[in-house]
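So this first bit is one chain, no partners, the form predicted alone, shown in C-alpha cells.
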Amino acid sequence: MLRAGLRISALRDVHLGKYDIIVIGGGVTGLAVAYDLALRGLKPVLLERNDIMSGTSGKYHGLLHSGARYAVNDPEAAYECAVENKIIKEIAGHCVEDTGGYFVLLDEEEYYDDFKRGCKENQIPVKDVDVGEALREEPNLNPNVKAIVEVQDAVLYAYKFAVSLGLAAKMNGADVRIYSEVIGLLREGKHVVGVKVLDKINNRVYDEKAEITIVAAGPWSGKIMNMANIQNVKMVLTAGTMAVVPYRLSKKVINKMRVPSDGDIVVPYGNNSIVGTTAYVIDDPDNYTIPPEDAEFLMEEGSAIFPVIRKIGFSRMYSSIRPLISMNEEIDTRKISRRYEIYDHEELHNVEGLLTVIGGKFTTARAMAETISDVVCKKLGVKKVCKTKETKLPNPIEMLNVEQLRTKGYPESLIKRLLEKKGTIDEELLMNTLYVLIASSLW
C-alpha cells in the first residue's frame, strides 16, 4: 500500500505493446487516471466493460464535498475533499454549480462545537448564518432548525465532468474503449503483461499488452485482483440508496449537522433534489437490490430537512456501490474512512506490473489519479509531474465539432435540429443531448 513519495522498484525496460498503461474501469477515477497519464506524455488505453459512468460514478448524489461532512470523524478524507473542492471549481467550472451549502442543526446540539472545531482543524472555511436570514433564502427548510453553518459545498454534474475528462484524455493521446470487459490477466511468471478483453460490440476476444495495468474498477476491483490470486485487500462494499424529488427544494446543498449517518443530505441537482443516502454492506456488486424499507426511511429523514417532501414524494430511487477501505474488522459503514489507497501488488503480493486504486470520493478522483500516476511514472522512469491541478478541462460544448458527429453517422437533419435549439427555452435539454452525442463520438 503506497502513498505518493514512497520508494518503489523499477520495471524492466521491455515495451510490451503499443500502450504504456492499461486502465481498467471507465468511472470518474479511471477517466481521471487516463487523462493524467496522457497529459504526462504516456500512452494509456482505458477499458470499460459497459458504457462510461455505468457503475458507481454514474449513480452518486452530485455533491462536490467541501470536506465539512468528514471534519470530525474522518479528518484525512475531510482535508482531501477540501483541497480538491477548490481545484475542481477552478479546472472544471463548466461542470460545477457553485451553490454553497448549509449544515443545519436540528438536534444533537453538543455536536455544533465539535463540528466547528473539526472544520477549523482541517482548514475548511465555515461561517455562522442567522437562522431567520437563511429561512428567508431557503423557505422550504424546516423552520425548527436551531443553528446554521455555511460551507463551500457545491454541485458537480457527473456526466459533464466525465465527458470532459474523456475528451481531455483523448486530446492528449489516450484511447478509451467501452463495452470492453477484462476477463483475464496475461502473465509472464510473476509479471502481469496485459489483459484478455471481451469486445462485447464485435463479439470477439483479444489480448492487450502494456507494461503496467491499473485497476480502477471501483467495487469490481476485487474481481480483477482475484484474477491474479490477490484476495487479501481489505475492501468493504457498501450500497447506498438515493431518492429523487422532482422539484428543486433549495438553492444550496443542505446537510444535517450531526455525526455522519444515513439520510443526512439533500442535493439540488438541476431541477431535482437528491435525498441520500443509506449504507449497507453487500457481497456482490452485480447482485443486489434496493431494500424496500429505504423509501420510507429516506422520506422520514429527508422530510426532517424539508417537510414538503412528504407532499411532493419521490419520482424514483437508485443505488450506488462504494468500495471502502477497511484497515481492520470495522463493519459500521459510517465509521469506515472515505480516504483512498494505492496498492502496489509487487511489494504486497509479489505480482509485478499491477496497481490498484480503491476508495475515495467522486470529489477526490483527480487526486487519486495524480497519486497513482506518480507511482506509474516512478516505475517507468518517466520524469513528468502532474499538470491536472492547473490545466483547465475542455468544455465539450464549446468545442463541438459538427464534422465529428457527421462521421459517426448522425443524420444531418438531427444535427441541424439540435443546433437550432440553442438559445431557446429548451437549451438545457439540448446541452444534455449534445453531451451524449459528443461522448459517443469519442469512443
Ligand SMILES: Cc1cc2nc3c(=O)[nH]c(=O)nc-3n(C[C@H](O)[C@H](O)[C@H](O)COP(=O)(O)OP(=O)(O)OC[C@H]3O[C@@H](n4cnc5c(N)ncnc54)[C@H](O)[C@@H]3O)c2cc1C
Second form
Amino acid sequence: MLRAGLRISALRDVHLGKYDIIVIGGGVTGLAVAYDLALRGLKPVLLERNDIMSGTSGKYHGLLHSGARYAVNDPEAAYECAVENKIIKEIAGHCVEDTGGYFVLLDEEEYYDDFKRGCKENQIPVKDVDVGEALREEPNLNPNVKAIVEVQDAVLYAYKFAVSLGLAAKMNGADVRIYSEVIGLLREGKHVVGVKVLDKINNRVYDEKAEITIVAAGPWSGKIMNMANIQNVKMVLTAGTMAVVPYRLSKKVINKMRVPSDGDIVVPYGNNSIVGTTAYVIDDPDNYTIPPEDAEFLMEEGSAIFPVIRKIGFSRMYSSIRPLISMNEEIDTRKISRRYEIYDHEELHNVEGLLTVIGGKFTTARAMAETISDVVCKKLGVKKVCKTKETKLPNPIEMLNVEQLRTKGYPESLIKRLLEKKGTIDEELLMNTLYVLIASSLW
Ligand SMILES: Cc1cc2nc3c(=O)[nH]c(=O)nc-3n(C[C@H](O)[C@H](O)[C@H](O)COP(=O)(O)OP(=O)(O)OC[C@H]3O[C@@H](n4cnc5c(N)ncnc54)[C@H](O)[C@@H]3O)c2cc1C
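Could you output the structure for the form predicted together with the named molecule, given that the previous block was the form predicted alone?
Full complex below, order starting with the chain above.
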C-alpha cells in the first residue's frame, strides 16, 4: 500500500516522469481536478493548449445554478447543482455574487405546478414572491409576468474562480502549463504512459510521462480519446450563443419558468447582462460560427423578459460548446442530461492509464473533480479523501505576492499603481487587471 503524498512513479519499476498525473485541459474541470489531486498530496501537471479558460469555461453564461432549471426534466443534474451551489458559495465566496434568482412565469402556465413539485422533490429551496413587490425590486422586468418564484441562483465569475483554483492547485504542488498542446498519447502496449506535447511558445515537442492521464478537454475530449483509438463515446457537441447587453438590467438572475428551452435566461454579470442561450449541434469544436439568426432570436427572447433590451441593444455576442453525452442516442439537445460521466478506459476500452471526465456544468466542476480524483486514488492505492468541499479557496487579490510579480519582470511602478486604485471609482477595472497579472505570475 502506498503512503498518500508519496510520489507514485518513484515506486514503480520504470521511472515514468516527474508527475503522478497529467491533466489535459485548462478549463474549469481540469483546474478543479488538478487542485483536488494536489490537495490529496499527489503531483499533477495540467496541460492547456491555449490560455486557461480559452474553451467553453471562459465563454459560459455565468450562472451558479440552484438546480431549479433542471428540476423537472433532469432531476439528477438538478440535485447535483443544488448541492454544489451551497458548497461553491461557501468555499469561493469571493468569486460569487449571491444575487438570488427569479423564475418568472410569462406563458406555459401549466408548468408552474410541475416546477414547484420538481424543486421540492430535489430539495431545491423555492419561495413564491408577490409579483408587485418583485416588480418594484426589478423594475425592468416585463410587467405582464404572471407569477414569480425565488430560487438560490447566483453569479459565478469565471476568471476569478479559475485563477483561484489555479492558485490553490499551485500552492499545493500542482504545475500548470499553458500553450502546451497534447498532440499524441504515449503508449506502452495497452498502457498510456504519458503524452506528446507541443510547446507553442518555444515551438518544440517533448514527452511528458505519468502514471495516469486524465482527459478534461471539454468538447475536445473526443479528439483526445481518438488518439487512443477510442471512438464509441457518443458526444453531442452543442454550441450555444449568448448576447451581452451593456447594462445591468436586474439585481437577480432571471429565468423563464417553462420547460427548459432556448433564450430562457438573463444573468447580471458585473455591469452587463448576458442573454442566452441557443443550442445547435456542430461537428468540429475548432470550426463553427455563430448563426446570424441568433441575434434576432436572443433579442426576441431576451426582450420578453426585459422589454428595454430592444432599446439598449447588444454590445457583442459570443458562443461556446457543451460537451454533452448522449445516452440512448438522444439527440434533442435540451433533453440530453446535464449530468457528468467518468470513463475509466481500462474497464471500457482495454486502455490502461487513461481516464476521461466529461459533461456536467461549470457549477458541478468541483464535484466532477472529486469523483475522478477518487477513481485515481483508488487506482493508485492512495488513501486520501477529498478536502475541496470544506477548504476555502484562496482569494488571489488577498494572497497577492508582490515579490512574485516583481520577479516576473512587472515594473514596481505598475504593481503600485494598480494597488493604489483600491477604493477608487475604477477599482473593479483595475483589480481585474491585477487578476491577469497574478495569473501570468502563476503559469
Ligand atoms: C452556451 C453555454 C452556456 C453555459 N452556461 C453555463 C452556466 O451558466 N452555468 C453552468 O454551470 N454551466 C454552464 N455551461 C456549461 C459549462 O460551461 C461547461 O460544463 C464547462 O465550462 C466545461 O468546462 P471544461 O473544463 O470541461 O471544458 P472547457 O472549458 O472547454 O475546457 C477544455 C480545455 O481543454 C483544452 N484543450 C483542448 N484540446 C487540448 C489539447 N489537445 N491539449 C491541451 N489542452 C486542450 C481547451 O483549450 C480548453 O481550454 C454552459 C455551457 C455552454 C456551452
